[in-house]
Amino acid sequence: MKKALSMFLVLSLCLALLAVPALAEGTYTPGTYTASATGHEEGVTVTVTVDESSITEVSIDVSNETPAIGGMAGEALTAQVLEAQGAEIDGVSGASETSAAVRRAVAEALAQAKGSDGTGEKTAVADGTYSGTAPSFGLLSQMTCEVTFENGAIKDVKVTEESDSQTGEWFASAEELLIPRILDAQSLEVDAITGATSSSNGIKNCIAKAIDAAGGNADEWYTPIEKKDDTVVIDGYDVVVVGLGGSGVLSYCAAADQGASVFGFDAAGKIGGNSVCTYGPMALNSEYLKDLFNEGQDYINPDEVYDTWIEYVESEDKADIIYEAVYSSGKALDYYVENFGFEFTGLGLLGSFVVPSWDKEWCVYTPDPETGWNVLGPNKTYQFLRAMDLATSKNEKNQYMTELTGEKLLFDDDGNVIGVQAKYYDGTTYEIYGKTVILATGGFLGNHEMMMEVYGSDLNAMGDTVNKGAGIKMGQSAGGATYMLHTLPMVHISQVANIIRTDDLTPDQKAILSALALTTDMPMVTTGGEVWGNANQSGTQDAAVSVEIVFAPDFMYYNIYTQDDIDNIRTKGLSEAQSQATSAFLSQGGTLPEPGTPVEDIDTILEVGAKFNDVLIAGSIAELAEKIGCDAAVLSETLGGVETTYYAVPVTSWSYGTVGGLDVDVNMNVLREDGSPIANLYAVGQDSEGVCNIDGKAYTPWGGQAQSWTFVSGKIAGTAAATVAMNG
């Protein structure tokens, strides 16, 4: 009876080896093989090195994701390719574009290990229509699209559920673009549409969930595209625009109205940029608002807002400057009113901020009389959209580009500046000439290493992150300084770090995850372990110090809980300020419970939150001290020593862009670091705003000040720009 369990034992587990997969001697030519896939970003690049029959080395480069999520993510993924030796991996919560990414890059490095290149034929999809929904851009659910596939093919692609345009106004471009290109090229490896890119994700990822969900193998319809190396010169111009979001729409306007020719370009899939995330600029006295709102009278005394401007800066370097951001707010508002067909109404004027005695001093868009207002203000791309084709009209020749990216300037053999060269979406090179160039590209939120430089840390980016610098690196390249890099960023607004477009929580979860990251009576931890602002060992707090966030180390603070503290809340629910915590514009969704409302799925919302990084679950100081990144003699002595299970809940900055830029005169010229102004380059909006601001304070928080000076600059250097190269 024992030889016979015993010849059973190995029969069973020669059965069980021949299960697993396993890889013949020579699968492999040794070596180290490299390839990269699109996650959320493009260039998620995987090293694989290989002997003959296993992968024994993995290196995983996710530096261009989400820092918090895809970013953070590496590590895991590397460990999960190893212990899979190969492309089956379960991936990371809360990364799933990054996962697929390294899935689809580990899969195709293999396949050059094998001596293929990872073509083939595709695994056949059923004929007939089918649904894929996945996360997007939108706050409030889930993005769903429906697929018709025939004869192995897509044809047809529609998108029957969204909320990406009650979030923002970037979802247009992406279904308008992308489903076209997609359909055409029958892959997925499509570039996503810049400045719609989580929308842009959204429609690709419902499509590879449609195909699996036919029958097929989505990861094999990323097959590459191929990209053009031609050139195309485009020659002529008055002026020429670099960036289209408000200043410069604004700047070319205000040159072709003078008679100019002018070309502008964008990198975006639409023009706007991020004002359209905004509700809209101050105005000081504008005739307009005066008499749609004020009955003909003034309403404001600008001496007093400029006197208040000069003592916030600590300078008058800049007073002729900050003289025409004040006294010019109104009169530029009106002048495109009159010639360009803007529409000022909303709310009526609202009042300052931080002034209370300034109760009118700007003013809110009209929104589109067809969609109306989205949960960041009223939609107001038609606005300038339609100033654009009066604009056009002024002259036969102007015309503008969208996804065309900005690249470098151009100059002739003695230096100077004679246009800019840019890159088409398709891969196209662009050089385009003219005797004068505005730079008006927004900033430099979306560039890391710029962010890094300046601030020593990233930020969420509330809109787009089209704006990577590339103006202000122009300039600088054609001799230009800048002024005030280091004003802090434009926030208003702090939320969790990370907000969850799953369907993982509820809405009404995901409420109460924001409510214990915004509640301001539990202890707050820096990023360096410290007590944050006015919070105590008592866990009471100004409840200002959150709107002041900015102020922050690495822009973020944590609120901490103890075991206790959750306990409390599973069994007596939340206090009275956490059941009021809310953060205007960004709300995960969902509705808080009334005060003393037991919250038994605390642990849940816990556990999510823990996936997506919005939640760090500690059992003891050091350990939390290891997973903030901080000493653990400092946390400790911040937290009373107490040893106990500890719940840090990250609470981040969400930003508008960045305010320091290049050095200005008041004509809008980019100066040298002597002074001397580079007589056919301008710099406007976000790539100049630092001459209105300070280093280590917020840019000038009255309300509307940013987007008012889209206004004033871009009339300003519109106007310049235009004399000079049609005078010069």
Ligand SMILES: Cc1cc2nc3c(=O)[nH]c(=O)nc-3n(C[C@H](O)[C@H](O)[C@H](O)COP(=O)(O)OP(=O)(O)OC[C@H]3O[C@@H](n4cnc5c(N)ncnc54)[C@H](O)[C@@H]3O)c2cc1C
Contents of the next structure:
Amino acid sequence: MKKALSMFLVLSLCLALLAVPALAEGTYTPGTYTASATGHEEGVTVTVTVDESSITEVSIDVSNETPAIGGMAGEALTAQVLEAQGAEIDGVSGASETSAAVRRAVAEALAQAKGSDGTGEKTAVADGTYSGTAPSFGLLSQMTCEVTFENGAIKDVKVTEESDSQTGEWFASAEELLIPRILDAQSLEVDAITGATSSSNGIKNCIAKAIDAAGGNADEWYTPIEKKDDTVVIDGYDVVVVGLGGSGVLSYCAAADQGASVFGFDAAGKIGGNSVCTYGPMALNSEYLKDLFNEGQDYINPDEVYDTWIEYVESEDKADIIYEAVYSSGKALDYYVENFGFEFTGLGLLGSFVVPSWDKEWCVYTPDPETGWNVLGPNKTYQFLRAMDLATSKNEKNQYMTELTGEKLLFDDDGNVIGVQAKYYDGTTYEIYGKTVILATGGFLGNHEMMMEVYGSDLNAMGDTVNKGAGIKMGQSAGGATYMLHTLPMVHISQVANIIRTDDLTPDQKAILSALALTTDMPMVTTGGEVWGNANQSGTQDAAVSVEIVFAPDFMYYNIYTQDDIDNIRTKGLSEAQSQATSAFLSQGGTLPEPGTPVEDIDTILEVGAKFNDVLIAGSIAELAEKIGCDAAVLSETLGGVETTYYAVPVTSWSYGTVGGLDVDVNMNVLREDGSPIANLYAVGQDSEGVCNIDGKAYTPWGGQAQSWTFVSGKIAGTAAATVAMNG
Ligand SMILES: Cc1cc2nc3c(=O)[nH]c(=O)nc-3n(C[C@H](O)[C@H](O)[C@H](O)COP(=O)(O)OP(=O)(O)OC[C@H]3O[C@@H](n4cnc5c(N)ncnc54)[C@H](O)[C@@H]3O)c2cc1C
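What would you give as the form predicted in complex with the ligand, now that the form predicted alone is on the page?
Then the entire complex follows, led off by the chain already shown.
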């Protein structure tokens, strides 16, 4: 499995061993042809070598696709293309978007080999309204769109069913931005909306199915979109904020409040980043919360929090910053409530993960009065938008943009930071000049190479994969050092390796598959084939329960079932523990049967699970070891040498984000390796959260601490950057 999860799959198979149907001589001009197509992520590139009548070699680069799904399908798809001698392949279950991209790219490469540019006449679509259903981001059901065609064109698209909005506030940006672009371009090749890739692909796939239902051929609707290549210069700003998630918005507000002119931008189609998924921040003895919820009385002893924190990080090197994180947490919250309209619903709705007596340590955002809650927490984008409205009104120059991705810092001839270069979704380059720059790009969870470099292993993302370490890399380009980059990623959720978003299984069957992963009464085996003891490494029992899996090698382990175990489930039902195993936040609905109720369809569940790499089935220990990618002798010892059919269910970490980032001082000024500050450059939120943490441990798991850091670091950096910019 570990081997199979390896991201960079450039696969090449030769024709030699395969019997293939031959085309007429002269069908192709012999040579090598390459084409790309958008898949689930950035897409696939296919290189096809042909002689006069056949495909002789295929190479499919799937390295930009999700490693655990599309990334693993490359080998099978290569074999299918060779066997089919063309683009008409079955594809791979669970990797439908990658498979469809391979089909289109092969078709385009072969069109080139036939001397055509592949953009001929489209097969006619009938007038009328047709519907298409496809998996999207939603956990509970698929998305359905109704698509109206008129005179061979797409006239209208309506999303009639989706469960994406139940899993966050991302879907709205895909619906609002993507559909008009598809109507305008009459092409499904328009880019997915950044930050809402799954929802965007869901919409595109629904439309593709509707095109087919209307008698057309969806593969012909991927006309390339031309990108612009001009450059826009924006200059004269005091402060430039890169990333408008939580810490970016809060930095922007604090800088604007000083009277500075501020330009901010975000790569995603909306502002708020991961911060709109949270319940809320830690805020110690905030006056606002005291008055509303504690009769004006203090509700926590901050000295105790400070001492616990210093003990946890085993160092006083950053004591001044941790002091701010503790003693300014309440004040920072009060500041944003008072000046930018933030609102919080409660105190003590959630207790600390670590110290039970800290029962009023963090609070919860007040949900949007119109849309209420989603399964990740209160809808709160409206609070960030309102804050930005107030902040932009403070200086007529103030503005912000979305769908603009920061790429690199700009320097003057002396090496001073003078701005940022960024790319708009339509290809336009922006050069944005400002006296100070605040980096707020939310860590590096979405950057596979960086995850591998730092941790030697990647893990499933529950948080934004837009966050690709751009801020950290920009800081490094200015000579900035990192601090506690190896703090373990934020994890509170374990689940199956791949959420099955199709209806190959019913919700009840999906619940059983999840229960097989989430049970802790089966032998648990690491990726190295050893016993995963679930040892309490985090030092406190509550934290151990919520974050323990992050200590497992490669952030995952396997629950191992023997054939006898499975036979028992089929005839006698789930155990007590299995029947109670549920996953916070990533539940797909469905009900688990009472213990003792036979699960007659267990074999179907396992077979489908195996297609999606949620189950490894092996007839011997040696075969299981090969599938896991571990030493057979080690695994044999762990399993007591018993030979039977084994079912290994991978249990994986689902992470909110990374923690370690740039080294900063107490002003959030980025520091060099020698500890000297880099003039004009600041880092906040997850781009600098290592300063509150320690390598090799889970992030300070008090409860709400990550979100609290966006308030504290945002207020400090915004104020400091504005002051420096305006006073020289
Ligand atoms: C599901 C979930 C639940 C959580 N619950 C809690 C909780 O209850 N309490 C808590 O304390 N913490 C919680 N967290 C963690 C918390 O959300 C984060 O620690 C916090 O939001 C980090 O804020 P940030 O500003 O660093 O990152 P973000 O809020 O993610 O903002 C980063 C922004 O940068 C943008 N960006 C990235 N790259 C670029 C680029 N190159 N150019 C321009 N923009 C870019 C992104 O689009 C994003 O908007 C949760 C996280 C998740 C995912």
